[in-house]
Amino acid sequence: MLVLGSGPGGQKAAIAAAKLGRRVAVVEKRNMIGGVCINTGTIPSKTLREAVLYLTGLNQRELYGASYRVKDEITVADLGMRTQHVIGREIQVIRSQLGRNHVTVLPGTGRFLDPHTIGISGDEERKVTADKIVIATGTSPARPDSVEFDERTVIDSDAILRLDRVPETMVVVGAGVIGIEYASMFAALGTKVTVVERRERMLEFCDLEIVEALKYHLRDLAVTFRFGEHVAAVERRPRGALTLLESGKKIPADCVMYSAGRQGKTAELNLEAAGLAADDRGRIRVDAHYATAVPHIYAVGDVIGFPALAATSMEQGRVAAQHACGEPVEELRELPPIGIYTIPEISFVGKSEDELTRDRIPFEVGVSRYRELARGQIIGDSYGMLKLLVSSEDRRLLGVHVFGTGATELVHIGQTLMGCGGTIDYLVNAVFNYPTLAESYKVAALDAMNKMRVVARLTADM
């Protein structure tokens, strides 16, 4: 098996095939082991977030006052030190895993010469043939043709980690996951951030109440939102940039970051030679086992599109490798959790209120607020909340939505209960450690149960 790309999907595909006794090689650029995820995407941005939270002392201000700071003047060097340390360690871990499993790393860039042959350009030109091929080349930030990027004043999300200073003002174009994550981080650093979004709301796939809570919190950090606005042009000036909106507004800023989605990295693969084609966003179509239209060629990770998460990419890689090796494998479950690392963070699994209402599924809502939990008071989180959506008919858990500290960790309790087909009776009767944020599940379950009990009582009186 030959794997193109060493990101989460490619790495797990290679290791899974190696565990099954296959001879495996991975093609990757010399300075990009771990792919975008490790080098410019998930790991750097999440590490940057932790550095911001620590250095600003943001999480402690509830306890020690709004003026509390760990460091008054935070520099890019302060932020980059922790980020580079983590990236270096993660690259070592991946190299070690590939080495232990006898996976050969072929440095360079691969392209199809025919359905079974890959030409690799790098330190030396070489051809490699393989019975099975996995495309895991990932994505790169989409760059509108009308925008002149200069890596300093007008940038994309990859270049944001290479800024030479923390900007005083910033415009973020696009209120998707990446745009809002970076907007919240720089707002926490004290940057005056303006978010421009052509749609009428941000994070449309998230629960509306949770998004409103995040928006309120970001406004408290002096973030300005311009919804329903289109960028007409960005003009670079000696001291920054001027963003011109179609409505006539002009927004001056030190830096403009475009977050206009991502494009599949397939342009250099010469897919035609393999009998394949990508869509206009560079994505490759696959079946339930991640096989392409050419049966021995698979594609996994962001290059196949939604949900484009590191966690799902890993599972896709494993499933594709097992199928390619003729091993029985279950399809991925329909319950992947979504984690958004804003400040504060958001995570959810299952259905939203809008989806259940649209599908005419009766449900009850149970809510727990961190400010009512002892652990919430201890950590100084008064804004967090956990919301359970419960079937009114059989008390099954239909959705979990969390906002606040530890949201991306907490969501897995609900995910596990839903995966096992459990009801909130378990949460009502379970004993949780005290004081913890996890006990928010019991509080929210009791809230939902009490509401359903009132409805049942009134129904019985009719």
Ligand SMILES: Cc1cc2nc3c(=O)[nH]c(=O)nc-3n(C[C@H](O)[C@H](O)[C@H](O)COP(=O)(O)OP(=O)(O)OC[C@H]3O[C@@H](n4cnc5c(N)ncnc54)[C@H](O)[C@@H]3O)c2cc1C
Given for the second form:
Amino acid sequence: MLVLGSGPGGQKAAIAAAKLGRRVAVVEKRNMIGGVCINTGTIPSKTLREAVLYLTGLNQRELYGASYRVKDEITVADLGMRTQHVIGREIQVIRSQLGRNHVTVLPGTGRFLDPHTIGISGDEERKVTADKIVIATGTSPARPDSVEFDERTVIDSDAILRLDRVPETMVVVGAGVIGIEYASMFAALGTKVTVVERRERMLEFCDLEIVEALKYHLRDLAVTFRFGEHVAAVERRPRGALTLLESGKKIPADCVMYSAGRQGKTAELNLEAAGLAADDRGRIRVDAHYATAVPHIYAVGDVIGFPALAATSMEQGRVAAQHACGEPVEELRELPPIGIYTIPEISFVGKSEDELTRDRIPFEVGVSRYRELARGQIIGDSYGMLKLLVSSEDRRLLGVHVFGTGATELVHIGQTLMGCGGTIDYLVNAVFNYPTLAESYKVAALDAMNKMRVVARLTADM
Ligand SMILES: Cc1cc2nc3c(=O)[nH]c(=O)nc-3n(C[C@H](O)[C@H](O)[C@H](O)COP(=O)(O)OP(=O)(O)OC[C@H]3O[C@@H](n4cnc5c(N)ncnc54)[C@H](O)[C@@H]3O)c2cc1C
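Having seen the form predicted alone, could you now give me the structure of the form predicted together with this ligand?
Next comes the full complex, this chain leading.
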């Protein structure tokens, strides 16, 4: 098997095939082992977030006062040190995992010469043939033609990691997950951030109440939102840039970050030679086992589009390799959690209130607020909340929405219960460690149960 790209999808495909006894090689550019995930995406952004939270002392201010800080002047060197450390370690882990499983890494850029042959250009030109090929080449930031990027003043989410100083003011164009995560990190650092979004709301797939809570927090960190606004032009000036909106507004800033979606990395692949084609956003179409229109060629990860997450990419890679090796495979479960690492963080699994209402599925809401939990008080998180959406017919858990400290970890308790088809009776009767945030499940389940009891009582009275 030959795998193109060493991001989460490619790695897991390669290792799964190697475990099944196949001879496997991965083609990857010399400085990109681990993919976008390790080098420019998930890992640097999440490490940066951790560095920001630690150095600003933001999470401790509830307890120690608004002026609490670990370091007064936070520089990009302070932030970059932690990021580079983690990236370096993660690359070592991946190299070691590939090596242990006898997966050969072929440095360079791969392209199809025919459906079974890949030409690799890099330090030396070579040709490799394989029975099965997995395309896991990911994406790169989409750059509108009308905007001149210069890597310093007008940048995308790759270049934000290479800024030479923390900007005082910043415009973020696009309030998608990446845009809003970086907006919240820079706002926490003290940058005055303006977010420009052409839609009327942001993160539409999230629970509305939680998005409102996030907006409230970001406004508190001096973020300005401009919803329903289109960027007409970005003009570079000697000391920053001027973002001109179609409504006539002019927003001055030290730096403008475009976060306007991502483009599948298929242009270099010469897909025609394999009998394949990509759509206008560079994405490749696949079936339920991630096979493309050419049955021995698979595609996984961001290059196939939604949901474009590291966790789903890994699982797609494993499923594709199993299928390619003729092993029985289960299709991916329809229950992936979503984590958004804003400050504060958001996570959810299952349905939202809007979806359930649209589908006319009756539900009850159970809420737990961190400020009513001993652990919430201990860590100084007074805003966090967990919300359970419960079927009023059979008490099954239909959705879990979490906002605040540990949201991306906590969501998995609900995911497990939902995956096993459980009801909230389990949560009501279970004993949770005290004091923990996990206890919020029990509190929210009791809240939902009490509300359902009131409905049942009134119904019985009729
Ligand atoms: C800023 C940011 C933050 C993110 N945060 C999160 C998060 O918190 N959680 C989460 O789950 N996901 C997050 N993501 C998404 C996550 O990074 C991706 O879903 C994941 O990296 C996709 O994995 P992949 O296997 O498709 O490959 P990628 O990680 O995209 O890597 C693809 C690799 O293929 C290589 N390649 C491309 N073309 C060729 C070629 N022709 N020959 C050889 N190699 C090639 C590239 O060099 C690259 O290394 C984030 C992304 C970004 C940009």
